[in-house]
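Take a look at this one chain, the form predicted on its own, written out in structure tokens.
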Amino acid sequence: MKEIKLFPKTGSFAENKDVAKAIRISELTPALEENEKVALDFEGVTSATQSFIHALISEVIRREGVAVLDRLKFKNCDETVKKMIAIVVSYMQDTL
């Protein structure tokens, strides 16, 4: 399983939807492609705005199908992350 530690590339407050991209296109999506599992680790990482999240996630979904979320796992997530997580997923569900 690849893990992605986001702290050191967001800080506490993963905002910058940028930075959220260059994880999905440099780091995520391969992983993916060569048929990883995926473990997104956010300690230390107390808040995220719903567009960083959605410029992690969204696009993978849309590419690969809500199946996608088997192969990833969120860790050390707090609850406003959480909160985030959920609404970006069923967002994407609802639009596929």
Second form
Amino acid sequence: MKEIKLFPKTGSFAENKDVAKAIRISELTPALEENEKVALDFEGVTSATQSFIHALISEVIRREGVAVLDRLKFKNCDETVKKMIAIVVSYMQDTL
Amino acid sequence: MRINLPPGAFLGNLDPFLREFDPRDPSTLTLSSHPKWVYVHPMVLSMVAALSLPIADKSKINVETMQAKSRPYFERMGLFKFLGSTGQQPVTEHDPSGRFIPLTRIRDSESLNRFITEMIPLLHAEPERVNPLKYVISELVRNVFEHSYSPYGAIVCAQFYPKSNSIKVGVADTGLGIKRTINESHPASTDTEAIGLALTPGITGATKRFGGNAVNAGAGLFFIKSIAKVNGDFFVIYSGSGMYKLLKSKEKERRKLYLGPFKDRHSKHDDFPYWQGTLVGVDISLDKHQPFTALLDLIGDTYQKHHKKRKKNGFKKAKFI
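Mind giving me the form predicted together with its partner chain, seeing as the form predicted on its own was just shown?
Next comes the full complex, this chain leading.
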């Protein structure tokens, strides 16, 4: 499983959508396209904006469909980050 | 242009102040103020500072000498520096720790990141308490970067009020404004109609598609309005001739979030003096501050309730390890 550590790129408050987009394009999407399993590791990230999470994962859900969630895991998330991810994952499925 | 700072202009009683704003002749700015008392919301300060930026010739900015006792406050907030005014009496600038975030112009991602990091110690508050503030500033300023196309960026300031234990925030830009941005993808014939769409999650000027595109969900303003709503605070958006104000609501009503902003207790007007760009003011009560996670639960439930077509069989949850 490929692990992508967020904290070194985002700091404790993940809000920079440019960073989210860069991670998605350079690391997340290529790994998923190779059919790899991916864990986004949020260790050290204590808060994230909805915009950041959306920029990070919405496009892979839209392109690959809901089945991508079988290969995409979220690791070491604190409660705030978990809930933000759950919201984005949920509303993205309403738009498919 | 002409602005008169009144004795008091906070989000609850902002309307008369905004109605007096004279936007004619954008090449000049005259700022006058009440002779005795001037206490205003940070949104008002951000507004005045933002108006001054496009005026290259600072001699066209006329700041009538402020007589009010609160003049040192405006000095400390950096207002006169923004206006390039030299006519005010000198004042000893105090250490701002624990009180306010002075007027700051933010033009790119890196300076936003630095601003958010540096503003926390200024407020001397527990990290959990400033989470909503970080959230609000990040989302509002990124909206300016992505949608306003203003060459002047976002003007931000905030003030902590110990008596009410609240933080008041103002963010201003002089860019395209909400109606023009929303009209890129959605029809809206008035400014308040456009503001209403901008506050509805899933709608963004970046795409016609509900749910947004790869980088825009159209949910940022909805989240901010929700932070204000659950805490029983004011939230104001002013763009073009339109102004939407989320009014304070009773305890019982606060836990009901609506996807459409006009279902919330609010006031709206489409006949205000024209603001070229967007102004946002928000109050964040720290006493009543709901845990951020509780707010996210409410938002999640609201989305779910309003999407009844969701297919039970095909729906997947995020997997946390």
